[in-house]
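Encoded as structure tokens, the following chain is the form predicted in complex with the partner chain, with no partner shown.
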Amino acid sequence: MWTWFYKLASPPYVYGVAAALMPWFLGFAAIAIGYGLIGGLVFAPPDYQQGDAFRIIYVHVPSAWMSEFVYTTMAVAGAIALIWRIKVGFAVAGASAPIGASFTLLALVTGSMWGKPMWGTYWAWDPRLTSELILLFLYVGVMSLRSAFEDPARGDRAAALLAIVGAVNIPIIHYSVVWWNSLHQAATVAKLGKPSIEGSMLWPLLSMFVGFMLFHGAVLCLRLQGEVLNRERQSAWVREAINS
């Protein structure tokens, strides 16, 4: 168990594993996303309440889930790196931030595109969308803090600490936004998601989840290689890695 842990902490090992895994992740992601899109857009029946507009959930819900999953990954990787002084953790955290931010943006845009036909407006200060927006701000803060330092090692550690503080705050922010919304929103707003799900609707959605996770894995592998290389420029193994 611990030897495996130590192996994962070694940059050349991580570099090799990431390079080897990337094509597999990408291939399976293409299959899963392809099936999910075709199944969701073509074969799933329209929802009895929302009609064909519900098909937006096939891209919205997976990206919203990914935005939170990637933030958690980033905070956990940062915590591991800070506590056990494992540099690869910083590389994972640094590679995660832009991916997570882009998924958050996707969730926001698709959420508001769904809101227009359902609420009659692009932005209704729905609690989930508002939390998602604040999550985007948190991502931007972490990314700006990382790049603000001249010494990259310092930026890594500062960004990791901020990611942890943000992770502790995310549930608080979410519940306070829900409370605020229940106080101020008199009109009943239809909630996104949760249409009466039946098999032909559900399977493509699950497939999109899996596909987004795998795609995230592929992009993370690519970025992680870059982050590791940037941190290990002086090491001997880099020569072999580049020439191969």
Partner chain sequence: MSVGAWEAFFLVILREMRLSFRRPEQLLQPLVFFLIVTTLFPLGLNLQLSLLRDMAPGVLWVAALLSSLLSLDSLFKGDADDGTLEQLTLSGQSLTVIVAAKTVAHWLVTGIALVVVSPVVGTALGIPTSAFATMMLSLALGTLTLSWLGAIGAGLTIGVRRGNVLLSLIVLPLAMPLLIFGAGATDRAMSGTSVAGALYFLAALCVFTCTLAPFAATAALRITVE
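Would you mind giving the form predicted alone, to go alongside the form predicted in complex with the partner chain above?
Here you get just the chain by itself.
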């Protein structure tokens, strides 16, 4: 039953799976993002309050969702590596950090662009914005800590511990608009009950989320291959793969 799990401890197996999945992820990501952009930017009607300015959600919201998802992935991978001594988990965590930081930065930039016409300012120390900024600092901290040690194994363990501890920020980001008085609008999709967004606006948004998820999968596979090759560069299978 757990054979698939223990196969993940094999770098050659993980390298092969990542190489096989990457083009599929990339192809389906292009389809999903293409549909989402056309549906959201062309066919979705203007918002009754925000007009066409709301269309930035088709980049901002999926980026924000992915910033949390990738961090969770990174923390879980680090925990698996620490608990089960599966070193590929450190490779997944290391490959995930720059991707998650990019999504977080994109969410902050597009959020600021959206905030200017809605709030009259590019930045407010709103709980949601502040906790998202802290998430970016956590990503940078994980990447910096990982490279701060001469011994890569110590750097992996330290970065994994920081990622796990920092995961407490994920529910804070998600529930900040509920727990505190926030300028940021409340959840309209990721909540209990029916989403409070019209279908012609919702489906392109969900398609963008799926597309961003698949794009993340493709980039993760590509970066993971590089991580595995770098870590296993002295192994015979790597030399065979390079020479083949």
